[in-house]
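The form predicted on its own is given below as one chain in structure tokens.
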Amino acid sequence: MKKEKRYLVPGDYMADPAVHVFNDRLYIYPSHDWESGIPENDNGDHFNMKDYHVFSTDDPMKGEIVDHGLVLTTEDIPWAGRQLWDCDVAEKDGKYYMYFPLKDQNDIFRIGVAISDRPEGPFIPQPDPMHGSYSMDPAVLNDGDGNYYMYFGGLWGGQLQRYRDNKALENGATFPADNEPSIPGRVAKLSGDMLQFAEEPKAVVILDENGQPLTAGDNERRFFEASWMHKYNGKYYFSYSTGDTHRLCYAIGDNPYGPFTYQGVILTPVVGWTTHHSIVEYRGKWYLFHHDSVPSGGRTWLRSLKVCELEYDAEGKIITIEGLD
């Protein structure tokens, strides 16, 4: 389906939008792309991201997009190495918790937490990363019952292939054979203070139509990065990017842990190497926030935020949106 789309921040390069409704207003938490001068590679070294801005609006398709300014930089974070990639924010008891992936001084991704009294920040980072955290792309679900769940993980530059059973592999990264189950994303309930995992992270298993885990060779459907979770009609919709096949896909489950059964494509490929998204309901409408690289002339490391409406059919399936219209 072709949908009207809007670029949200035409004056700057922002990507990986996490979007939530706080105080009856949409808040957008993107990563911030800068020119790096580094040749493009599979580890993502060309992504020069070093700070965050927060944006908000009361009408994503036509309203003013307010830039609340700089809210966190790598220089603010005691354990920082480089590459402050995509983040997410959750609210609990009037506090706002920003979860961010950042390479430490050994060039290993960890997930940190920064706290604010306001959704627009600024955010004050904790002195250390979350214990036992690894990889990137954190996304947090407030399940509405007092429990919060973090979904995370990404392959290649996201380093997820370096871990099994939440431990780093002694021999470095390994990938399964094409006919073996694909590397899954991870999910963990957060502790009551929102600062740590309350449990060991678990695999987010995506099943095919026959109830079998998607295989590593199923490149059109298997997980690569960019986890997001939302609920619709009592079901849990786990959405994600297929990475090198440039699709946003989704799977549905009955609880936050899954398993989730593959359903289809949310967004077909856009201009740019991959895409990253969030899905949110606001004032009775559903929206898909994502990015592409059209304004930068296709430079995959300089991306721009977009939004369009998202719709479901009568059976609760998401109607596929064309990425290139």
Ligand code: FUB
Given for the second form:
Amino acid sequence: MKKEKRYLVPGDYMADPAVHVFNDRLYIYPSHDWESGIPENDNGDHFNMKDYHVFSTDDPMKGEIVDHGLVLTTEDIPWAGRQLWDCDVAEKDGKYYMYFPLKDQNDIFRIGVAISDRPEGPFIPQPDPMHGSYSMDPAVLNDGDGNYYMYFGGLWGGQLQRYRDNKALENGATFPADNEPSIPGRVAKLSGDMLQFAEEPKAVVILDENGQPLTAGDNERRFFEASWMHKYNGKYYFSYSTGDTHRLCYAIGDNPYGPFTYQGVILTPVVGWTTHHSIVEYRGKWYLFHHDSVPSGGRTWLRSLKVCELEYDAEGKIITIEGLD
Ligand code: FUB
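If the one shown is the form predicted on its own, what is the structure of the form predicted together with the named molecule?
All chains and molecules follow, beginning with the one already shown.
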């Protein structure tokens, strides 16, 4: 379906938008791309981000997009190595918790937490990453019953293939055969103080139409990175990027842990290698926030934030949006 779309921050390169409604206002938490000169490779070294800005608006399609400035940089984080990738923010009891992936000084992705009294930051980081955290792309669901769940993980440069049963593999990394179940994303309930996992992370299993887990060879549908969770009509919609096939897809479940049954494509491939998103309801409308590399002339590491409305059909299926529009 052809949609009206808007670039949100034309003056800078921002990617990986996590968007939430706090105090009746939309807050946008993106990655901040820049030209670091690092050559492009499959490990994602060219995504060499080092800080975050926060943006907000009361009308994503037409309103002013307020830049709240720098809210966290790698210089503030005691355990920082490199690469501040996709973050997310959750509110609890008037405090705002930013979850950010960052490589430590051994070049291993961990997930850190930074805290603010305000949704626009600045955010003060905890001295250490979350215990037992690994890989990247954290997305947090506030389930509305006092429980918060973090979804995370990503393949290739995201390092998820280096772990099984929440432990680092001794041989480094293993990918399943094409006919074996794909490597799943992970989900874990957060502790009451929002600073740690309250449990061992579990697999986010996505089933096909026959109730079988999607296989590693099914790269048009299997999970790669960029988890997001939203609820619609009481169902849990887990959405994600398929990475090397460049789609945003989704699967529906009855509870935060799943399993989830594959449903279809939210966004067809955009200009650029990565695709990443969030889905949020605001003042009675649903929106898809994502990025592409059109304004940078296709440079995959210089991405720009975009928004358009998102619609469901009568059965609750998301109507597919064209990425190249
Ligand atoms: O921005 C760096 C990485 O690219 C993100 O963590 C992935 O989801 C992809 O968008």
